[in-house]
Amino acid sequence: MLEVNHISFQYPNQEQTLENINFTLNKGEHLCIMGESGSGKSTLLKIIYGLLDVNHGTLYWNEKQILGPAHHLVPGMDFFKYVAQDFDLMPYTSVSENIAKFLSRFYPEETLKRTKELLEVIEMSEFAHVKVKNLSGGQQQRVAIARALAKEPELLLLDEPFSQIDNFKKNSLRRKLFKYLKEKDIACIVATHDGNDALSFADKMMVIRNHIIIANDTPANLYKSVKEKYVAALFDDINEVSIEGKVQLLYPHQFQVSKEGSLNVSVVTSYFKGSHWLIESLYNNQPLFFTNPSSIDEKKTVLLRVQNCL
């Protein structure tokens, strides 16, 4: 278990970066940390890995205290792996050689088997003998993830792990990677701004804003229990609209065009989203977004009703 006990951190000559961060993570659990750029997500991963010393509080993994560079000549915990946004790969060696770097040379057959397994996880088997310097940024990002997994860490720390990967590869890679981690019972913490990383794959989701934790629950509970616009906006567009004198937070799909609707809106424009259209409209001079199976002409007036379909 990871225990983060009321830690605070501040870079020299800067404002407080993290304040009173407190949470636990069990073996094999996946946590997604979300928040806007500069909220402290990456800093928290560095603290957990042991690259920074906290100003206050303590951290433990299975009752072993996690200490930073003030206590270790070579910072970083051996049983964790951290994949930063700069991948630190060996550019003039092959993909396979990068993955196998930390594996034993005394068991070549086992090393080859392990390397092939991880190449399949990151969907790069055909690039096994390609030098890293000839790969795209997204491909290098996938190699960095595979290399971190080579020795099966107890905890994997990923900082924006899919930021450079194309969408058509990203969805498949996410499914394979998080399935693999569950099979191997490897705990994982992902720092991201992409709600898709949390909704389908995280057991827990934590939101950091203004240096503190403002939400910590399952992704499903945070999505359904819409209490803060900032949290809801991490998943989807969110409407903050006054209906019958009460301010409500509602996702676009919670509105439906209906003759029995009570909300009279004027359409501004329609955005094609593939499976549906996102309609931008005005309701009492307030912007309101809703979904619809087809586009709607600009300036057309329609009636909407709220449906509780979360």
Second form
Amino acid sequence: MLEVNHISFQYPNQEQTLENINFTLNKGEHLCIMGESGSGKSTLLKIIYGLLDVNHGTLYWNEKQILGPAHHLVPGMDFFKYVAQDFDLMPYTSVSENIAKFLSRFYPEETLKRTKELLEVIEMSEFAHVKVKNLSGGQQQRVAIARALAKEPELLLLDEPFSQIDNFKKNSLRRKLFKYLKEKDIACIVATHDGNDALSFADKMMVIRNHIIIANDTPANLYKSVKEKYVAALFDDINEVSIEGKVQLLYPHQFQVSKEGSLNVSVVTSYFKGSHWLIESLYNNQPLFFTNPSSIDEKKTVLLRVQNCL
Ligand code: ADP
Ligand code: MG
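Cool, the form predicted alone is there; where's the form predicted in complex with adenosine-5'-diphosphate?
Complete assembly follows, chain above in first position.
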């Protein structure tokens, strides 16, 4: 189990980056760390991996203390793997060799089998013999993930792991990767600003803002509780509307066009979203977004009712 006990961190001559960060993660559990750019997600992953020395607090993996570079000749924990935002691979060697480099030379058959298995997880079997320098950024990112998994770490730290991977591949890769991690009981911490990474794949989700943790719960609870606009906005468009004098946070799908509705809105624009339309409207001069099965003409007025269920 990972224990992060009230840690604080500050880069030299900078304002505080992280303050009183406190959480635990069990074996095989998946945590998503979310927050806007510059909120300290990458810094926190580096601290957990042992690349930075904290100013206050302690970190443990099971009973072993995680210490920074001030205490180690070679920083980084043995049974953790960390895939940085700027993954560095060996450009002039093949995809297979990049993965196999971290496996034992004494068991060539086992190495071959593992490499093949990992190539399937990252959906790159047909690229096994291609030199890394000839791959796209997204493909290189996938190889970096496979390489980190080669030796089955106990904890995998991924920094924006799907940032360069196109949507077309992203969904199936995410499903495969997190299923594989669960099968192998590998704990995982993913830093991301994409709510979709959290919703379907994480057991827990933590949001960092202004140096501190502002939310820590299951993704479903955070989605449904809608206490903070900042948290809800990580998942979807969120409306902050004053209805009968009470300010409410509501997702677009919580409104429905209905003759019995009590909110009179004037349509501004309709955006096609594939399975539905997102309608931008004005309610008492406040912008209000709602979903609808079809587009609605500009300037038309419609009545909306609020569905409280999510
Ligand atoms: P995130 O990953 O959430 O975008 P980072 O952890 O990269 O955030 O950065 C958090 C803050 O620390 C930012 O203000 C950033 O400019 C600063 N920072 C990051 N790395 C360094 C560094 N090596 N030296 C000084 N400041 C840094
Ligand atoms: Mg970052």
